[in-house]
Amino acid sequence: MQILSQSQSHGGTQTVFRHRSAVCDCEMTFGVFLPPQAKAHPVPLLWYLSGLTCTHENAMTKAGLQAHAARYGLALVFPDTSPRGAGVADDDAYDLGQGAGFYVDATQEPWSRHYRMFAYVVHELRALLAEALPLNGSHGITGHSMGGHGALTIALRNPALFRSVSAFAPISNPTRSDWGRRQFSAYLGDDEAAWAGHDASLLLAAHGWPGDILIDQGTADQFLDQLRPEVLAGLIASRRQPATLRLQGGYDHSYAFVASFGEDHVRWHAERLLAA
């Protein structure tokens, strides 16, 4: 891994790395925060998956999670949201192509060569971090919007790999949303049966989750119709799935919303990861 930048932060270190990804067949960049506790012993890791148009940098600089992670002794990783580069397929729309990987492994051309963000997070980057950093093997995952979708679907499909999962304003039912149907059709093809493994509501209905789930959603979110939190809430109730879905009055879809409830989520993950 090549270090692009490194700074002291809250007694720990905030580093930005670049590496050649075999899975995505391009250079990938990600950020890692190591808390001060990592100097003495291995620590749990909390993944933060970002939303549409974001890079590794947005949450790293705007969400304010490092101070909370330092307090509780968690490492943080901020992956990019898609492969990037001159040879990577793209689209003029903001919600398809670079910056909009949707955490799926594309099967359709021209996307299938590079757009394999599910495998990148679950397998390649996880293994790379385990080898290079002082981590104890206990992982939690969270994310915002498209990243909330990614966090939920990746955790629901890999309960043995993640001990805790939460989300901020996730795209909850992408197979029935414009933030999902267009992208899944492009990346995965027109057979909607192939989409089900990337829809948190369908996965929860089919498999549940062995622990509890934390979700925050702003009531003034300008994208509520795309996010469809009511579908996920209904499934939580019908399955009697242990979960807390909080509607936060007046909050929109911005990083101000994420930063406002970031401490709650970091503490929530710490309670589960440190007790493991």
Given for the second form:
Protein chains: 2
Amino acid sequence: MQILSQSQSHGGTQTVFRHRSAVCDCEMTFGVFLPPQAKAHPVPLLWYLSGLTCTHENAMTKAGLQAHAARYGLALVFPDTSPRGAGVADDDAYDLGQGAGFYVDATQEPWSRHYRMFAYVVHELRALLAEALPLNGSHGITGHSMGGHGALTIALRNPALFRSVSAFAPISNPTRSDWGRRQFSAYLGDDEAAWAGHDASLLLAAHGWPGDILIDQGTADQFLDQLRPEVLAGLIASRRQPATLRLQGGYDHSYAFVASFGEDHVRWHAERLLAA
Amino acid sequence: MQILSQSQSHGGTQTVFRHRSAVCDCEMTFGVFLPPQAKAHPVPLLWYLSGLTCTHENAMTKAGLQAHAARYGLALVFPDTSPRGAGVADDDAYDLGQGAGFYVDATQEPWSRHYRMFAYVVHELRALLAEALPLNGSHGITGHSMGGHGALTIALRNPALFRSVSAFAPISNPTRSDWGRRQFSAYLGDDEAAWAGHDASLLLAAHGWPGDILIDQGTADQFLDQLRPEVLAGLIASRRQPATLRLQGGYDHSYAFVASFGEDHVRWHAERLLAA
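Having seen the form predicted on its own, the form predicted in complex with a further copy of the same chain:
Below, the chain from earlier opens the complete complex, with every other chain and molecule after it.
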């Protein structure tokens, strides 16, 4: 792994790494925050998956999570949202191609060679971080918007790998959303049976989650029609799924919303990841 | 004032305004955070002046100060660092012209028409905010790098207008620095007597400050040669100026440094601005 930048932050260290990804078949960039506690002992890791158009950098610089992670003793990782580079397929739309990987493993051309963000996060990057960083093997996952979709779907499909899960304004039902149908069709093909493994509402309905789930959603979010929180909320209630779903009055879809509730999410994960 | 964007944040409101500045003779943009307390009663205002190359936006999105301002009940304002626009003089260098106003009132061509950031902050923007926002008239000021220079020099010259002052890695002695001499020569002319009113070390030596001062400086700062904290530190000691000067081990010049100590600065100002 190559270090692109490194700064001391909140008594810990904020580092941007680049590495050659075998899974995505390109160079990938990600940010890591190690809290001061990591100098003394291995720490849990909280994954933060970002939304459409973001790189590894947006949440790392805008969400303010490092202060809370330093307080509670969690490491943070901020992966990129897609493969990138001149040789990587792309689309003119902001919500397909580079910056819009949707945390799936594409099976269709021209996407299948590089767009494998699900396997990248769950397997390759997880293994790389386990080897390179002082982690204790306890993982939580969160994310915003497309990244909230990624956090929920990755956790729901891998309950043995993640002990805690939360989301900020997640795309909750992408198989019935403009943020989902077009992309799943492009990446996964027109057979909608292949989409079900990437829809948090369908996964929750099918499998539930062994722990509890925290979801925050702003009531002034500009994208409520695409996010469809009512579908996931209904399933949480009807399945009797332990969860805290908060409709936060007046908040929109921006990082101001994420930053406003970041401390609550980091504490939520810390309480579950640091428990014996 | 025109509202360019507005988001709820930490129970308060983050707004970006644009207005016609008579002092700078151009459109000026700035960010304001109003804490939740401002809905109930007028609040103090903490000014945050930004550094070279920044706009109103960098600290607003990266420094994480809103969380602390919401806790303590302070409003924040993030002015731009210079006049801007197609008709505004500029220079190819990053440290002269747009993005590099140095918080002075230029007297030289081609700068004197627009580059009047000292008067803009102290008089025009202050009056505008007093009229437009629920402020109680108690003002503090801080800033980073060039903005730390601005905060210190503006406060030291206006002790009746600002009750509290702090700085992050300020340019401390610009009349003896590469970050100062070239710009003061361009904006103020070659008579160095005109520069003394914009050098925190010279101002402190001449006038002191009626309260105490908080300054944080990272020991791994890439720009220590230009910042010259040792000059200001020596004067603080020799003048017996009440102050807290902290050399923070391992921190560089980035927003990771500002964010790491932002809470301390907001609390410092709150304790002084909220005192009876």
